[in-house]
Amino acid sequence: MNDELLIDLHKGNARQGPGGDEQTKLALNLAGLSNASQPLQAADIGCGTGHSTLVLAEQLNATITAVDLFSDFLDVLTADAEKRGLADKITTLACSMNDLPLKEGSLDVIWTEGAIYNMGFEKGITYFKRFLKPGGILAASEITWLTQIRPREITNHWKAEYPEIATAAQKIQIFEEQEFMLKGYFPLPQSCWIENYYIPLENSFDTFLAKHDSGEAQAIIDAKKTEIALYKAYRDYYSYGFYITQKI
């Protein structure tokens, strides 16, 4: 698809994917960062147009590197900070995530809301955690099966759509294996697909193919009705998990 016709669509709302502020704040929690009295070190990788990014900005002592391919979503971010007064914590980067220009050992914390599946999860497990230092953490949250049985229209979708999906518990012991203890594991409510993410992005259909009046801008439309259509009907069976680990 049209990349710069998917960065129109998605610039302009807080969020380019299901998440929220609450489950931002309990994954920090959970990993035991909030109260760090040393400055950490941290990357936001695939993070948009930085809502989490705001968030760790807000809640954490530390510097962090906001990293995403496209340097629109990283301006929103930019100019986002500035109003909110935390700019000199963050600094953008715009590069892939299976490329990163960082030094290898050198972040307490790397971060990635609904973003690793560009990459693959495992292969981005194993790659991310080069650059963490011992002890660091990696979260994740990640597209997951809630259940063992489901309907075949899901599962055949899915499996065609991401093969990678699993249940939390293949997904931890993909943690497991490459030597990452669990901290704490959820999966996202309903909200924060329905609320947080799909309601505003189907407010912003009209004006986008208004604007872009064209058969590719329908495609990507239709393709998204399709999926919000989807999650509708099957939202019982899965979800982004949201996995804290630390690097042992």
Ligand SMILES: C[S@@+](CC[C@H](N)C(=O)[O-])C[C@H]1O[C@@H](n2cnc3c(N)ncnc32)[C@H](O)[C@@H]1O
Given for the second form:
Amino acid sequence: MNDELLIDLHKGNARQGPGGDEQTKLALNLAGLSNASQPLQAADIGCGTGHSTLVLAEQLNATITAVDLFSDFLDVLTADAEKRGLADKITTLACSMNDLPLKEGSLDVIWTEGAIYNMGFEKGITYFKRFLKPGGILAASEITWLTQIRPREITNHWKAEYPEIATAAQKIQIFEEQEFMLKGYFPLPQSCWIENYYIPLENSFDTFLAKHDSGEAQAIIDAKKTEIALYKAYRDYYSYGFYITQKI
Ligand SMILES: C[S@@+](CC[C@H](N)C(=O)[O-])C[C@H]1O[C@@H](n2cnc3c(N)ncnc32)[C@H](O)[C@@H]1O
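Got the form predicted alone; could you also share the form predicted together with this ligand?
And the full complex, kicking off with our chain again.
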């Protein structure tokens, strides 16, 4: 896939994946981070244009390193943070989550919404753990089966796309095996997919295709339309689960 086209399709929208400010706040409450007397050291990994980063900056006594592979997304976050008077709490870092130039054992909080899949769920947990202080929080949203019994079409689709998709019980077991304690879990509601992500994305399709008149651009939109149709048909069977955990 052409990164520049994908960036252009997504950077004008508030979110680059399913999620919501209310859900970020709920996860923060479950993490129990709101009354820190000293500024917390936090990182939001795979933050995109940083909707979750801005919520963290508003809600927490913290300095936040906002990490994404693409500086175009981080530029949007920088501009929004300035507009909202939050710039002094956020530093952006354009790099891969696979190779973070952060100090081991330095972070109180690692936040990652809809992004850990880029390096793989279990590998990501194992890698991120080293950057947390003992007792640090790892909060991650990740594609999750909502049921054990499912239509074969959707099971086969996701197993081909992302073999690590699993039920919440299986995901929680992986956190526990990696010496994290579960502080809370909830699945994202359908509004996080439809209203917050897919509708704004669909609204940008025509402008995107007018700007990029190519087969590659059309293929990206066709793939997104298939993804959206699949979600609408099978939304009772999968969502993102939000896992709030603590390093033991
Ligand atoms: C599905 S989006 C989620 C973005 C944002 N957290 C949200 O919820 O709107 C995944 C994000 O991961 C970023 N990403 C992909 N691969 C990455 C990598 N190797 N390192 C850091 N970020 C990466 C993408 O640029 C994108 O912003």
